[in-house]
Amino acid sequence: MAEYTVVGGGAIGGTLAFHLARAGHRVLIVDADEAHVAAIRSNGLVLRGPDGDARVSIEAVVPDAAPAELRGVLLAVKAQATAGVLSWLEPRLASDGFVVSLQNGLNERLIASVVGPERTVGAFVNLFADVVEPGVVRDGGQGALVVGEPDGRISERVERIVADLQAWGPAKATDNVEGYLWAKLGFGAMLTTTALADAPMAELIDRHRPLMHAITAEVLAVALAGGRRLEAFDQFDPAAYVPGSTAQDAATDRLTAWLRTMPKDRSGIWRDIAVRHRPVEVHDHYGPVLAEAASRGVPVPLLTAMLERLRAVETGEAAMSEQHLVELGR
């Protein structure tokens, strides 16, 4: 059985770690979070789902106990944290060992600048999860998960690591990662608007369609004007949100039923701001997409307007309220 390092054992991390522990192969976490690490270490990892909690032994520890020497590492930080992750990582990874980015944004770029690209390997994941306390990982339902070689190879090492991940559900292989990770940050637009409000996904998505469809298609148009294959998934299509689509509506009643099935009806980033009061990760998520409409103009008038609200909700200098998406769509 493979042997893996799971960088970072929070929502995608610890629910990864804890079927491929169950699976039978060897896994390690490292997380900064000494409280999660000393809750593993001493009840094992938890996952809790809609029928209860089910419990897997995994070994765990801070940064400064990993191995001196490490190969398949999957990294599942947040994406601000990717930068100082790297710099303890790469004099770890061994001279064949291999990165696994299993992170929302577009990290596959930084991970190859200071690993190489022959060591990074890409991935788009779309897992409903939160860590509800040390140790504990509630499991929000099945999503997607998908595996490629950057240079949109797919490799015998992507077919391993798809194999052993498919413990987890229906990972698979893909030629083309990066069209599913800009897809993703258009739906995140979505996601990442209705953390304005305190109030479940899909209603403030359904709600707030003409905003939605908006700020959704000025992502797409960016990942369009950079030559890009969008990719579908679970129930959202690109394809129905690029600019001059008349599908959207058709679209957003399958994407709404959908949410509306999932345990988790609030997102991370609603949760981050909400619950655990610390900074969110969608602003270094967007960061590539403004920098590159800048450079293509392409104008993102709604998706620089929203994070800077979002930014001054995290910060405390506004309010959560559904009024800013009124604003937003005026």
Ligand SMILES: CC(C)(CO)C(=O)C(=O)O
Second form
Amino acid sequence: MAEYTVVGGGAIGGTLAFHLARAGHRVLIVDADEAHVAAIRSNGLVLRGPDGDARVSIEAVVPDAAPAELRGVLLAVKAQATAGVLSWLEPRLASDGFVVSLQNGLNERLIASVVGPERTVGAFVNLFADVVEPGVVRDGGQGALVVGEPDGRISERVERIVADLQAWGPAKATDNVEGYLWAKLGFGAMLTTTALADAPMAELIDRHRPLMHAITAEVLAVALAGGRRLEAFDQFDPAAYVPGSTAQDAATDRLTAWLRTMPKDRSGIWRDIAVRHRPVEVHDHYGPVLAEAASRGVPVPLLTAMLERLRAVETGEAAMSEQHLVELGR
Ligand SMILES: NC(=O)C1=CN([C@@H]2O[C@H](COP(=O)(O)OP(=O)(O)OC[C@H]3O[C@@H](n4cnc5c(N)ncnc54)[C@H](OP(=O)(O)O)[C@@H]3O)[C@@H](O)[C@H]2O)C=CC1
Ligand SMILES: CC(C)(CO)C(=O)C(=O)O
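Having seen the form predicted alone, could you give me the form predicted in complex with this ligand?
Everything in the complex follows now, all chains and molecules, and the chain you saw is the first one.
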């Protein structure tokens, strides 16, 4: 049996599968994209970095051809595919197995509701990557990778997963994965807003600072109302963006300077709309945020309006344009 089964071997799953396999771990990729699976099976998985291509041989199958029992599952599908994966995975997951959510959003809740909290591990992912052709993942820049039990314990399995993921880079364990995921939802509100236009994330965040600061503050206000302890990562400091802060501009100087160093200059959300012409996952990311905002009475008008515009852009009802950011910022 594979030590790690990567379900969704795209940008993030492919990157991590590549490094785990190259370090000698037994890795199986299960992916719904038949062309991607076929390319990996015939040519290996290619990671395209600043110094050129590196290739590793990895076993890959489509879901129908997966083994009957899986133990260590690294889940890296887009959030809206999670429910479908879980109904396929639950009967296959060993009783002592686990699922690590290597995704944006709050997927751990859904995963735990299907496979049980004892088989659910959380993670926060901020590395940048894209699948650029079947079997080829482009490294878009290094960011944080943090793993933790949803209940905050630093368990033996978390330590083992972190040690193995260090084959990729500086993975670490946390007792507060929820604090990272909510902080990423705050940062992610800026990233999602940039997907309304076709320009680099750093430039749009820089040019529309009042809007970016206000939308991030809305999300973080919901997080704080729920009693979360927010975690800083890379060059995103949530403390600088909470309501009442006056440190946003200095923080955004650091954030945009960091984003400008990344080879991947547009978000996965932008890519799903502009390049892949498919529905985006952010409605799943922010559904629980909107629900919690409503139940706690925290106003989120900008987040709501931004997501409505994104839906219109996604469905082709509205064009992708920086004008959306101008109008949201008024
Ligand atoms: N890419 C990035 O830089 C970052 C991504 N993330 C997060 O990581 C997660 C994964 O994103 P990313 O790697 O970009 O996504 P990708 O679309 O690159 O990869 C996901 C892969 O999962 C496949 N898939 C979809 N449904 C299933 C299924 N039921 N069973 C098996 N495979 C399936 C997809 O196939 P198909 O294309 O056919 O649907 C695709 O190949 C997301 O939550 C994202 O927000 C977080 C930080 C950065
Ligand atoms: C911008 C990035 C890479 C930050 O992690 C991201 O989350 C995405 O592309 O969806």
